[in-house]
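A single chain comes next, written as structure tokens; it is the form predicted alone.
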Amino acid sequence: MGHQDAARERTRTIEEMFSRLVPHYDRMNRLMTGGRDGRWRTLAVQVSQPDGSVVLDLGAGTGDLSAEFRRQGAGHVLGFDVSASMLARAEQKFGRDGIDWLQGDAQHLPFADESFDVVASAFVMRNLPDLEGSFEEMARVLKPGGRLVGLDITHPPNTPWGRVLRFGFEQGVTRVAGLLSGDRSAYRYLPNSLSGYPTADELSAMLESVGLIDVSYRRLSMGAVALHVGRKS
């Protein structure tokens, strides 16, 4: 199987898995993060400087990040996701007041160059089959001076406490979520999604390699989550 075929197959697998999770998705997010994911999204929007911006929410899921952008003053948000079921739930929750919902593949964004002031994602980057190619697409559709903001789980620091965090995520929280949701296979996938995923420093280097400047990141949740920010020159 070629690289592109493998990427398409993984995209289909991700779409099917997240579509199955729609009835439980929001509740499980609150459970697995101890209710902190909302605060992380709020922070991700704040650092994007959203006032009046045209925003692409990549992997919008059930719409929480898109809605937060609107709450903080974004002019228009496009919630983009591979799963039609997720987007249907997002529209049910938040409607279309300043937000449009569109199904599609992050590796092939159907937008003209320099279309958005902000391209943002929350808990999506680990699921992209071709992360570097997706970053190239994100940078392409950003306007000069625009910001790319990515919030996701990351490899905890290689310290005793970092190892405790990783063990708790892999063996504790995700197993409980799988049991309560009735979809153990999906929640087994989550800790495995860090396998082969870049470290926070490596991710910063990837963002710089597609032409972004002023790239930085901030660790959250005692190091288990990273918020990356870069700007298009």
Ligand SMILES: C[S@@+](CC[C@H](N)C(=O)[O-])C[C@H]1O[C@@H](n2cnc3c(N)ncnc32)[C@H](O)[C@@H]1O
Given for the second form:
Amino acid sequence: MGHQDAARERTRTIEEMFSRLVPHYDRMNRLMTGGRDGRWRTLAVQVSQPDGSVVLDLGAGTGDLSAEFRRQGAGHVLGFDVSASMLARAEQKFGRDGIDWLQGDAQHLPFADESFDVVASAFVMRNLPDLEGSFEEMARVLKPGGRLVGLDITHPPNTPWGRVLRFGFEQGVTRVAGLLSGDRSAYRYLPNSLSGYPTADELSAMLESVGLIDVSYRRLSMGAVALHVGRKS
Ligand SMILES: C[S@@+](CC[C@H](N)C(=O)[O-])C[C@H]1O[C@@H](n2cnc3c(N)ncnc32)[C@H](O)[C@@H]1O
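Output block for the form predicted together with this ligand, input the form predicted alone:
Complete assembly follows, chain above in first position.
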């Protein structure tokens, strides 16, 4: 199987997994993050300075980040996701006032160059087999001066606390989430999704390599999550 076929196959598996999780997804998010995920999304929207802007929310899922963009003044949001079931839930929750929901693959964006002021994603980058190609696509559809904002779990720092986080992530989250959702395999995927995923520094370097400038990141919640920001010149 060629690289492209393997990537397509993996994306299809991920899509099926998220579609199965729809009924549990929001509850599991709150539980696994100790209720912090909402604050992280609020911050991700704040750093993107969304006032009046046209926003692409990649991997919008059940819509919380798209809705936060609208709440903080974005002019129009496009919630984009590979899973139609996730988007159906998002529309049920937030409707279509200033938000459109569109199914598609973040690795091949069906948009013209320079279409968006902000391209954002929350907890999606780990799921993209072709991350570098996806960043190229994100940079392509950003307008000059536009911002890319990426929020995701990251490799914990190599400190005693980092090791506690790693253990909690690999063991606790998987078991508790698997039991509660009744879908152990889906949540076993979570810790595995960090293997082969770039470190926060490597991810910054990838963003720079697709031509973004002013790239930086900050760790949130004592290092478990990283919020990356970059700008198109
Ligand atoms: C962990 S959820 C995050 C959802 C939402 N952004 C949030 O903050 O809750 C990951 C989402 O990314 C979507 N996704 C995974 N691979 C994708 C791809 N290649 N293109 C678009 N969406 C994708 C999944 O369907 C899922 O809804």
